[in-house]
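Here you get one chain, nothing else, as structure tokens; it is the form predicted on its own.
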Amino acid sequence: MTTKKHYWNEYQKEIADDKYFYERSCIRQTFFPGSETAFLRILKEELGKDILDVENQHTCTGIGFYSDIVPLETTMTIVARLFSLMTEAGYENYVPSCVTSFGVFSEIVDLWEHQPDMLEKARKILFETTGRTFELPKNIAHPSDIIYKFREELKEKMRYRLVNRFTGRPLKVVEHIGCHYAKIFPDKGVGKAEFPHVLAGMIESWGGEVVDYPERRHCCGFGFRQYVVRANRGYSVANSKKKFESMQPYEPDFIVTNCPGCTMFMDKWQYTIAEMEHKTYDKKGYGIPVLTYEEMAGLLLGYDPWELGLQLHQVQSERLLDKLGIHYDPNEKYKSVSGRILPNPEKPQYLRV
């Protein structure tokens, strides 16, 4: 008797249920602090969990370490302290918010798992320097994996699906997974490199058609050492731009990544494109949105588009808020945490808001 083999289950990954210690972004809170928050406050107030958001924290060294200025000793102690951290709180499960910690932390255990001499050097170093001892989670998860996990549980609390209250359509998407979430260590990730299903398995489940296009896995165009290094910025903006000329003609309604440098090249490379080339993706001359999936996920529960932190990106969102059916005060678009209505920034030359 032959036993059937069923391959699929060899890209699936496991997620913990609770009780997570969660690893805040240095470049997410810079660039999208609404969607951090918004992820914290879908696992409290919506799924109800267990999940630790200590104060301090600090870098991965990920841009670095990956640019080769920070030594692989000073990121093994790095991520040391931070596992520490999580120990001395008696948490097992590791939630680093960007994919570029979630690729150095995969990275630094694996490492360890495989020299343990250097699981060693790092406990010493570590001790050494500062007092604390650390246990290896059990899980590293990253956020997009949890909402993705729970996306059904979520599913029945959301007021909008992602469909065009226009035309009752789906709502077309691009999916955008960061490679350091899928192609460093591609057994980590839902999927694997081959079939990555964290961000499409949400948009299928919450109503949208996923865009399947020739250019679906090429990088953002972020690259680290393409942007990083100023001379090389051009080779990360024509990255970005064959991925919009690849989707272009599939008209997709937004674009949603799992990874906070993709999100911000994919937005803000929109404005540059369209400064230099007069040029846009999209018919109207708007851009296509780019959304996190914390925004995504936000926006279909009902939370206020501008607490999300919409009004920071550079494409505009209010033609698809106006397609969702999602009520927002225009007024409120540019107000500060204080009350004060703070003035509009400047409008760019070629691309509409």
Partner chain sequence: MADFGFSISKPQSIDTNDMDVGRLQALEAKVPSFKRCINCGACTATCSAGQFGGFNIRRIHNLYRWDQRKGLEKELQQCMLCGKCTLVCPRGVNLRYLIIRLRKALADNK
Second form
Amino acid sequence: MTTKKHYWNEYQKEIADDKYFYERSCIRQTFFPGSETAFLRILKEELGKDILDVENQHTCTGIGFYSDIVPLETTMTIVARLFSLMTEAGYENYVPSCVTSFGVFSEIVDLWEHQPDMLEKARKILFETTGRTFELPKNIAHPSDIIYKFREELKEKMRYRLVNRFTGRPLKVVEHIGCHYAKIFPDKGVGKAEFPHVLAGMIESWGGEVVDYPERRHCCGFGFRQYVVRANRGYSVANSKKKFESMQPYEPDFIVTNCPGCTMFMDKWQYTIAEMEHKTYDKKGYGIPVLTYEEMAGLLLGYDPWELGLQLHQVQSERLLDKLGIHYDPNEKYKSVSGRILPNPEKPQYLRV
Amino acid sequence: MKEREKPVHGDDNPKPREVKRRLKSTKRISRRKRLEFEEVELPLQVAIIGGGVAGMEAASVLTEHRCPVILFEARPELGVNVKNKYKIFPDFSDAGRLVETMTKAMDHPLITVNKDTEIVEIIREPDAYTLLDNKGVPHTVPAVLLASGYEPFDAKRKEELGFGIYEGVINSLQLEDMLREHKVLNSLGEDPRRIVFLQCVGSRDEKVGNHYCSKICCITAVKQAIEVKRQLPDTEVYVFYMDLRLWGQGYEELYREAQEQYSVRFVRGRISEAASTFDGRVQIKSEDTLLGQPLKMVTDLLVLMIGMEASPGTQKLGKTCGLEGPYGFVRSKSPHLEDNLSDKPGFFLAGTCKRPMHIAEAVNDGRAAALEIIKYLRK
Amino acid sequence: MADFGFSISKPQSIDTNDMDVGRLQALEAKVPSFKRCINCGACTATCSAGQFGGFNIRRIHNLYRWDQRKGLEKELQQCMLCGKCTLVCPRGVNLRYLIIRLRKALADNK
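What about the form predicted in complex with the partner chain, after the form predicted on its own?
Okay, now the whole complex, with that chain kicking things off.
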């Protein structure tokens, strides 16, 4: 079936040009720590942008907030404090690394627009407890928005394309958008909620082909208390499984997402499903690699795969690197920052690595 | 609507004083020769904005009463909305032939048809209206009939349904074309194994700003489902609906026939998402709300039953004339006894510029409006 | 196998792509009036078995429409074949006969 892809990007959101205040994600720094470093490097070195990464920042409470264990007032105050850090540093464009943080900020700002008394309350609590004040950001954009905005500029600097060097054909890429990117506020997402163009735009610009599979728009199943509580995880993983089964016939080369939860679970659940049901979703039993958009961009820009942290994913990426024609040193894979060779991790029983 | 004391006018148009004089003379004629009046040509011209079935029927009736008409149609053809259909419910008569009959009647010495002519401004004069067309020509007339009609809903606005993205997702008008050609084919050019209709696309949907029911889609889907089964007896046909509103004469019977004779299957539930499958078909998600269970289905064609919205002309003229009603349709003086009247004397309304109507309703409404106009001009 | 402490949930939705339409068509051939059902629920409302045993004939035949046959045979045993459902049906569906044919179809198609 022919898809008319040009239709998806009709809606463009406002994305600031420069002078960004960066807010880190809790889980991204643990599960794919190279991504945020890569993002800062891309913005500073490749695009020459001013992006501030301050050290006295903290969680946005997203996971706790959406699991109903952090009350609204707490989240509001936390958001207010993060904004005060931005205001104090003289910045106006807020860039939260995590899609759920992006959702939290968009939601709180929307709440304050509709209920100014809540904004006043947040200002009061923040001032009484910390002596800080804040301004609302002029622009809130997700880092994937910024990479999307400058995708053509980045393309000029890229050493590789999303093309299979053995066949010369575009790589088939599954893109997956975090729910909190555009489902809460469709206007806040490039291409809106049903067919966000933010990752598809990068893939297409950089030579790849977007896989449009039936369950493309289905949630990855990450949820919040759904995976926090062990007894609920069967439900969480079933959603990812539904997606894998649906994308499998297209034989995707990799998955790229813009949400920490999606990246983590679409990666790690492949291990779970393989170990529980002996099922993998590629022909050779390795699973489908799952990358963040920063890792994808970093690889194409020629950054070292191990510095990007690809070895920290569950599904290993050597086969993808080979297809891209990217050189890597297997001996460097498990090397610490100080240069020490670390022991190899334990291998799963069924999922090949 | 602009109002002015001293109007601008073209050479061929009567000055307001002239209009008034003619109006007075009409009164004299009508008083003196009441019986022969029907035979006497009214020296006045009525402007009809919109050459759909309502406008054309009104023009026919006005000429039967010897009243000259100037008809404006923004598009290059008359009766396009009806002409775009193949057969019409409930009797499967030919839409094209209906329009042809009506269009032929427009070839009349008392009717001037201006196609490709849009009215861009309406100025209210004392006892008259001046209409400015897109070529800059003013037309001053004592009475105006607004019959600027509807426009089919653009299903692209329901992005989750994939119209304009997936070849297998079509709207009900595209299906009419396929039925006319006897070529109901899936996106691969094969006979479809399954066709799914979805009701209420653009109607009864807050997300597109339309709370109203377009009221013709239920019966249209029933009609189209039967036509599909007549052309392709082996194709499975499903109709997904929120409520079935088969209110007109013969509609319920047609529904029953669709079930009984043609095995059309009706499922209560709204389709929330359409996506393409690996083999080029369309996967849909819905709930069978009568069972309370979600379901998944793959179909060759998903037909979106698009509703009726006020046409751009209706929306624009409604606004400039201060007659804007709900959802961009125009507002009549009263929905019961004065439905062809607006709150402006001499300014009349007919057809789907007011609300969704089926063809016969729009035709009747055009006829009723013409009689109101005659009544007004004779006064 | 590693013990994860949970298992992967099974899909709850009806996958119509797995259904055999032939089974429904065979039933409709035996009871043509069945096609006319409009799901008004008069049958279930009047059903004696429905008042006490949770028996819902409308739900049963709707499940059968999607070829969801699990548990239906047992459930249908609750019907006492009094025929009241047939009496009240506004679309003239011969429900009593439908139940008999359904029982037979389910028994034959295990």
